[in-house]
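Just one chain is shown here, as structure tokens, and it is the form predicted on its own.
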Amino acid sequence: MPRPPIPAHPYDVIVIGGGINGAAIARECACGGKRVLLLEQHDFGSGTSSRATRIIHGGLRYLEHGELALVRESLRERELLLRTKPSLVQPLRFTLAIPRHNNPFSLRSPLALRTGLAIYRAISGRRPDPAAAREDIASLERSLDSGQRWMLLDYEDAQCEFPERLIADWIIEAAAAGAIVRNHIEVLSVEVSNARATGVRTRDLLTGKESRFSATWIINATGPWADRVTAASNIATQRMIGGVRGSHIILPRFSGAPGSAVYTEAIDGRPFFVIPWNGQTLVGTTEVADNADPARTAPSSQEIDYLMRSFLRIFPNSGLSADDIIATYAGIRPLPYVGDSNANATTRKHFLHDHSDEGARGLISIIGGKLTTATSLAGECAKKIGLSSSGEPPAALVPQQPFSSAGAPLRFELTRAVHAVRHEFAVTLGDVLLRRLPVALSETWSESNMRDAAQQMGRTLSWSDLEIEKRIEDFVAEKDAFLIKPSGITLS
């Protein structure tokens, strides 16, 4: 269905981006009573956000690192979400799993891990229930590797299973507080004029018509994309993103699998978890250097190996082997750039980075974030362009269609697809599939599916056939993109 022309009046803010920062910066702004344009290149929430761990949580890993400030504020973040959006972010047990170190002054020693967990509840607030623990340490401790001496420690975080759906409820929020949101809007580049950043020069990716559009303000809220953002724009500033590239494996649910979320350690010692996902198991992450095309990530077969390895290292006897891998998929994080540092020792805090210095005055670019600090991250950046506190949307303009990714899997609904259609901005079978209503990143999700789906759809919608062909071959390059198969994965 054709889409309402963007007006040209001159905006206070223009967002561009429509991942996690994106979409809680401009529902911020919006309902803070500012003139709100948010343009995302692809679909809302199909970058970094919808590549992530799918995880809420305080950090743990970052008193580690001494960062107490980015735990209290993590932790301080994850109680909102659990608040404000119980049906998309759950409480989620988790245990830690650790090989006993013999040195006492490890960081990662017994006495060093309890301190730190007693810390990390201590400002959470939260503990899990000792019962469902007792359950699950018991359950986890039958499917370990016996040959290892193993520390178990319980802690309670939260997931987001689906962020792609927390990203549109916030897209939704945004548009009912009087924002125009739009997908599948390039923008080509930041328009400087007299050191001032006055607008945007854009190509919608459907028609490809160009556009220009002017604004007081402009947020350059692209993740892994920022730096070229402001390359495009022949904006003289520092490298601001060191990009990460973070790899998942998705296996099936396997007997003996606990309860429980597991965070261990990898072959290498670093961190990584095991985690009940959609009914299957996500196991993440890596970290490897990746300052490539980001629409172009994909795991390497490396990362692949040494995620498979690390989780058979923990569950020996799952059953499982590389030919078992559901999917892969890969994202890039936006860390700040610093050199030739350990990534994994980079801090995961968010700064706005002002180009004023740089002759753009009113330009603000988003370096890092993660997915539980959005919300903070929003709020700072609108005090930045003079907004004190927000509102809420009215909830009278917000299209009620309430999403749980709580208990029964998800299936196809046509009166769900046609809502995201003309209510969420959903335009591509993708957008619908993948985000809106994610049907088909269940392990159940089969070609014979995706084509009734989109029969139906096109039915509804009055699509012709040669439209709805097209519009599966478009589904399934963006779904063979993003969740990929491995073939002939050979463990090392």
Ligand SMILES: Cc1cc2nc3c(=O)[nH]c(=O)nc-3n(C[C@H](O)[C@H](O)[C@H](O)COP(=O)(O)OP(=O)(O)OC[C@H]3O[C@@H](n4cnc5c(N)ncnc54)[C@H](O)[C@@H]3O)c2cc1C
Second form
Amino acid sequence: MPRPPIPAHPYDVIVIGGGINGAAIARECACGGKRVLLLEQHDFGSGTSSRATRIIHGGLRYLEHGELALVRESLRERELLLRTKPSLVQPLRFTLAIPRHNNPFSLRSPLALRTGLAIYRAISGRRPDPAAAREDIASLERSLDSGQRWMLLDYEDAQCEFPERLIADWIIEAAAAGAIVRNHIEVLSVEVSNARATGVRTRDLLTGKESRFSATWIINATGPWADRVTAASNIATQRMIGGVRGSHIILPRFSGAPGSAVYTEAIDGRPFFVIPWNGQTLVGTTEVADNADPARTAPSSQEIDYLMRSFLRIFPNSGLSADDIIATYAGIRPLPYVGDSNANATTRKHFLHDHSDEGARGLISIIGGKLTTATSLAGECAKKIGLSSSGEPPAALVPQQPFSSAGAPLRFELTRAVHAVRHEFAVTLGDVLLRRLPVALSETWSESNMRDAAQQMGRTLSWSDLEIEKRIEDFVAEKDAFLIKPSGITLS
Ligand SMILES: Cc1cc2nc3c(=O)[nH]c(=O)nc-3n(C[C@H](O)[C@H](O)[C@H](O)COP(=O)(O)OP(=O)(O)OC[C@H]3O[C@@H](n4cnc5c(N)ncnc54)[C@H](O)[C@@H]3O)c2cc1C
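Form predicted on its own done, so how does the form predicted together with the ligand look?
Everything in the complex follows now, all chains and molecules, and the chain you saw is the first one.
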């Protein structure tokens, strides 16, 4: 389906990058009446935002670092998402399982943990249903390593199983409010003239066509790519991002798995999650400095070993081994660059970097941020460019569809797939199957499902046989680069 040309008129705001932050900013600015152009080099939500642990959380562990303001902001945002996107963001019970540290001065001593959790619950105003929490704790007690004494406590946070879909909703809402949104368009550079950012030079990665667009404000919301955009534009800025890779392994559900998510310590004492996700078990994560190409990031065999051994320490009787890993994936956290410091202690706060003093007035780079706080970040960004944000997102403009795997696994439906192409800016098979629906993230998705889906879509959308084969080939390459099946892992 040929895409309409992008109107060449000057824009108020060009947003580069269609991850959670770019989508939220485009939506906020478009709803505030600005003329917005959002450009994404690959597909909306295909970057870091689809590589996360997928929890919408206040950040219990930020309390350990004394970041109370960040906890408050995150909890407020969590409640907003639970209220405005109930089909995508749902409450999730957590059991905190910490090996007992008897040192009363330790930040993870029973006293410190109980106090921290009491503060967290008081700010958040949420606590899981006591009966369900008791059952979670009892079930976890049965499966825990008996050679270790554990402290088990309950609390509630939330989960967005498919941030890819949340982003798609926000993109659609931005477009409904008048934004022009385009994926598969790379911004080659930001153009600067007389110390002012004036526009962007772009390449359509589907057609090769190069273009220029001008705007009053340019927002560099490219997450871990942010320094690459300023470097390509010859903007003399200090390094902004200290990339930190985080990897996950996906395991099947196992007998004796608790109903809740588990927040515990990995074998080296780092925070570690075991989460029911999409009919599977999501286990993560790691923290490894990584400033290589974010598009090519992948878990190392050491990280897979670490995650699997950490999982088996808490669930020694799960019956699972490294051979059961369904897939792994990795993403780069776009944390603020702070030299060689400990990534775990680097703040998860976001920053808006104004490039005025570096000869590029009108250009703002987004540094850091979380899925959870994208709406408040967008509000701050809108304020910075002169829009007054109400702090409340616009009412949902797209019909809410159920996207939880709590019921039956997501199924391919031709009408929804075609709708995604016609009305939700999906272009490739990956855009449809990995992000709009997103059926290809489930354990049961097979090669024959993929072929069948491609054939059905091809018939309806008039793709030739050759085109169908090419689309399948591209899909397989994309899926294999994202959801990587490890082989030959022997645990150390
Ligand atoms: C392992 C891990 C676990 C995490 N877990 C959580 C969690 O559980 N909860 C939570 O709230 N947060 C979590 N986060 C943090 C959160 O996922 C990220 O901070 C957030 O997704 C960053 O979003 P973004 O929009 O800034 O970046 P991205 O999602 O990376 O989006 C940037 C986009 O810019 C595009 N782009 C780059 N260069 C160009 C260009 N030249 N032209 C056009 N487009 C371009 C990219 O293709 C990409 O889509 C986690 C992060 C990681 C890595």
